[in-house]
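Shown next as structure tokens: one chain only, the form predicted on its own.
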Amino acid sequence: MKEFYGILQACALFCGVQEGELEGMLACLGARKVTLQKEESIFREGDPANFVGVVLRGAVRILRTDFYGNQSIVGQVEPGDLFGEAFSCAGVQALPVSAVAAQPSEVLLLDIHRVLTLCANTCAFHSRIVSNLVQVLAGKNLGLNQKLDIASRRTTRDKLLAYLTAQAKAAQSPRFTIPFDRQALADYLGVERSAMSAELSKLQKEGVLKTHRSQFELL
């Protein structure tokens, strides 16, 4: 685990935690590392919400499946980011989403009950972890509002531009790379891939943007 300590210290959940504290902290929180192949599930819709996860290597996609079996991408989680925390903290009996490795990955799973409950040793870091978790949840709520704003746009073009301008703003540059290929981007936006590809071609011809695979530049 020591090879991932740098990533853990960069994770918002462990903000303010020193490297020397991590070993004892992870044992207290019931941490376990899981290695995954691409498209392997970490948890599935309907599973109990018992864990909060941290991506150590690779990437994890959060998926939602409708009644007819159609999947949409709720979000993608990169190294140092958390997933599953909102549902586990809410105490839901069954998860409404699935988490799948987008590429070969390693994740750290923490027992949410140990995270939220002070241990018998009254570890000094525990209150810090809970405080950090509250801030993470608040940040994720802001991200959800952004996703709802994008999804509420009427046309594929409007959804594309809302997403891409948000990515440029986050990168603080008109040039940026998104975490999705074309199919995954269409799934994230909730649009047909063919319609989205047509809009991207139009936007390039109009001089609005340039794109190559996952790289974009707003003009």
Second form
2 protein chains.
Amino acid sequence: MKEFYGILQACALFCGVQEGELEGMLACLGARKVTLQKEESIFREGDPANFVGVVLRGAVRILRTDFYGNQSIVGQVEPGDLFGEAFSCAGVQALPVSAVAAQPSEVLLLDIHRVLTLCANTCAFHSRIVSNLVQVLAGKNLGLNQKLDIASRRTTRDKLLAYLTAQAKAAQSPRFTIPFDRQALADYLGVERSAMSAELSKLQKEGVLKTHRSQFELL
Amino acid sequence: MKEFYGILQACALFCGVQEGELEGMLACLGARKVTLQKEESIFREGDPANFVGVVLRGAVRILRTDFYGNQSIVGQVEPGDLFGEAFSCAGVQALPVSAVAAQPSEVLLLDIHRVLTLCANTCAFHSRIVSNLVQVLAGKNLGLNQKLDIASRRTTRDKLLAYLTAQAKAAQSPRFTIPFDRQALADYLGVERSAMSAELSKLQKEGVLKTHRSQFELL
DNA sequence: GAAAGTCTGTTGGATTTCCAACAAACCGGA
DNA sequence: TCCGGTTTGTTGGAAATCCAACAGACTTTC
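Switching forms now, from the form predicted on its own to the form predicted together with a further copy of the same chain, please provide the structure.
Below is the whole assembly, all chains and molecules, this chain first.
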């Protein structure tokens, strides 16, 4: 477990916590580590939301399945990121999404009640954690807002450009690698894979970008 | 100002605060009240995000303008609801959205730094406020998630049905009134007004719903 | 290195949306 | 009640997406 302390310290939830304090805190928060194979799910739609997850290794995808069984990718969570915190903090009974490992992964699950409830004894850090949680939730909110910005564009082309420019900005470089293959990107953007591929070709012919597999360069 | 104390007490941010304590708290949080005419804006895209707003009367729409000037409605905020909290809590420099009064309105603006920073003297309630903020942010997160669920549907019909069933569920009744006219609903759903009107007609012919102006009934 | 499986780009027809325009219904004020 | 402005429903052509199918490129496995 100690091998992941670096990840945890870089995690926004534990911002400001000393390494020596982590062990005690994790116990206090009811933490348990879970190891997952690719495609293995951490929770499914309809499950109760009573924990917050921290990705230690690998990556986790948040998926939503619609009435007809069409699957869309809500987001992908990388090491050091949290997931499920909004649902558990809001106290929803049934999760509206599911979470599966995009790769072999390890995640830490924290009991949300222990995170939110101040305990008088050892942990003077609960209020710090709650403050951090505000930051995390606000940041997630921004991410959702950005996703919404993309999703509310009308055309495949506009969605692609909105996503790619955001990625370039995040990478602080016109060259970057995305965490999706074509099918997953289409699921993420909510468009047809074939139409998206065609649009990518067109964008390349127009000299707007270059792409090979998951690597992109905006021109 | 006292006339709005009822609204504030019902507001999730002040949950658990006694009426007698409100006046002191508001002063401590740097609150100032603003009166707005219809269409008047509270903040615009690009403004700094250093406050959180509480709607006291009327309603506020959060708008996003895309590259071509097309406007879309991110959400509508009603009395007792907060807005802008995600951006200010996350500390973004430039707001990605703007906020305008959908009707003649009054809003309360709180200095975000005073909300987040614990002050040792009079206000023992800051930690309570921060806890409440976690709830609010998590709830907003859920709302965004739902909006994303709607926005990521492919067809106008599916978007309409997703939105209307969510509204019916929120109203706990198959009959409900929405806060939009047709154009605003189209902007909210991110579809063409005329195509949406046509789809609504079709849904009525099929016996799925009845609608007159902003009133709907799901069958 | 061959074979099987996966990923990507392309194509064509059916379907849907977009856009502009217009007419009818509705609402508020003179 | 009449008028003018707004909202809503309808229509037709242009454009974009969806869907299914397929071929070539790439990866992995044996």
